[in-house]
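Only one chain is shown below, in structure tokens, and it's the form predicted alone.
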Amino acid sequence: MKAVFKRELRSYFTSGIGLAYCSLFIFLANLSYQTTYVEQFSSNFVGIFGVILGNMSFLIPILTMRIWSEEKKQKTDQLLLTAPVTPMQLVMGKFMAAMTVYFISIILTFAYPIITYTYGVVEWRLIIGNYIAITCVAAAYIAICQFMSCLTESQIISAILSLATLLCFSMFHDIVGADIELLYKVASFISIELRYMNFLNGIFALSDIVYFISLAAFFLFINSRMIDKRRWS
């Protein structure tokens, strides 16, 4: 797994597109960061993480889109199901370095807490709380996107599935309604958007962050059974 990482890290900043994606996601925090908090001397610092909770929506399909399509593409996943490892060693490789570049440019972040420290006060608990919950999420939407990967060649195809599946996971319940109470209500339930809502105010909800890791844990051991597959297919 180790060997898989440190080849799937270093992709990711030879091919540019971990630099891309650590510029594009620091860009938008900062604009967010400038036009809500510093433009109005506002010191609650909190809301910018339903933003990047939003940012992460259309940010990480692009970092994931090609963990599996350009192994495909390239006919380059012959080598990896051939080599002495097994298929979840493969894909918790693949997870981890995706996860890397995430806390590369999430632990950039920390400089806002800090610099709105300087000028008022700042709720350090409810900071951490948020900075664990929406890297738990992080978890969840790389694990669901690297599953997406796994379905096509095709980067393109890829990231618009994963797209469309992030935003179902965290949208659903709007397009539903509350017309059909059943419906509305497993949709309410797999919401991740309804269920971070917790953290934004405050509450720092146990089930929540269980269920966040679940959906993780879950995307990625039906990646590794697909991959087992093509292996002895």
Given for the second form:
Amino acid sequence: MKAVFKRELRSYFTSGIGLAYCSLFIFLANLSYQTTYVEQFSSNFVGIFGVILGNMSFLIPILTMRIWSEEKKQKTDQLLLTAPVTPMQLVMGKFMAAMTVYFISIILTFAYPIITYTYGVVEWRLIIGNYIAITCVAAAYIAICQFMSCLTESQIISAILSLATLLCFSMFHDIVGADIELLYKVASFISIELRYMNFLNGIFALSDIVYFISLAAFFLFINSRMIDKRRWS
Amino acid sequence: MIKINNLYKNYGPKAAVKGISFSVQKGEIVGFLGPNGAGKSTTMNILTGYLSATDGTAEIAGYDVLDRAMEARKHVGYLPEQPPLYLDMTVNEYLNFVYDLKKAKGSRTKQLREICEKVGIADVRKRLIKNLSKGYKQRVGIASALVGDPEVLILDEPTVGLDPNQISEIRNLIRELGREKTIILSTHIIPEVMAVCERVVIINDGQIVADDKLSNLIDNASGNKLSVELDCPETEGKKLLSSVSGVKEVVCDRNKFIVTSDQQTDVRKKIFFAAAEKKIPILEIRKAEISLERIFADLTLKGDRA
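Counterpart to the form predicted alone, namely the form predicted together with its partner chain:
All chains and molecules follow, beginning with the one already shown.
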């Protein structure tokens, strides 16, 4: 697992995808922080997490699109799958590497509370709660997109699949609308965006945290099953 | 070291491997021969755990490749048809990664240095794999199969893409490795089998059509065939040879006759006396040598002709 983790992390930065992800992530977040909070002298910048959440739903598919599809295409999966390593270890190695890239990008946003603290008051508990919540969402997003990547050999298809799935998980309830009651209920239950509202409103909802983590665990699990299943095709 | 028992593999409705069984003893170098699409790569992929069999079992070093996959895989070095290389890494980084991935033991620097020297990539260790020529890439692939010092090597067409000098280097290397390791080598290059392997397993259309020592295979195929050159017209010669008891078939090949006899009887003396009686001079009589190419063609084209 450590070997896969190290190789993945390295390739994020040699291929440029990791760098592109981090810079785009921080650029968009900075833009929002600058225009919404700095220019309006507001110290309540918790809304930035909503923006980050939205950005992640199209940035993470880019980060994860090559995780398995590229292995399949270059046939390097033959090396991984014939090595004395279990599928779950491979999945976790790759997942942790993507999480590390996410951590690097999120650490860059620590500048906001620090800047705000220098000039005003920071609601620390609210901010820390949101950092925890957004990290759990990121884990779910990465796990979902990583799974999508193992369904195809093409990075582009992998990215599109991931994007579509994440949209389902975040905005499906908007699209469905309240008219079809049952579908709306399901859509709002699975909606990550809707659940995240709690955290933006200052409620640290443990049930939602559990939901995000279970989502991540579920997709990591079926990811490992999927890899194993390929042998049987 | 390797035991394959009644192995089947279906890809959907298509059966790629239909009940293959063979075993390989420690220290043997076995050539796994067959036309394209015969099921060579599939069998090797099953042995290494990349694919699973539809039915039947395979064992490596006493471990079932499915039930005790982790132990079995530790004993195998695998070079797939297309070497599984990460193009964005240098040779050094790649081999270190493989070393970690295989959880290899022993001194890392020493082992990797020895492998690089063996396969002749010591001078490119710091270069990116994507910038290497095909021959070097192939050698890096072989190097990665050697990492961890596995007892069994499974090499899928190891000399593809190499130049003639490199081919003979790699063949020497395989022969050398064969002293300590058990090797299965798939190929459709027949001189390669002649040069390297002691035993051949020929597979066609998912089934084994021959499995024997190389020398036995050639002896058996050519043992009952004679090449006879007579100083007489074709029809007369054919009539004469056919009349000899024990001769099953006479084929005229230019001005030579290929005589097939019963396995047991040596018809050379009889042919001599028969020819002497008719006063036909025998210019040459010798055992016909059948090449492995011929055996291969006979075995693998049978189905197509029918």
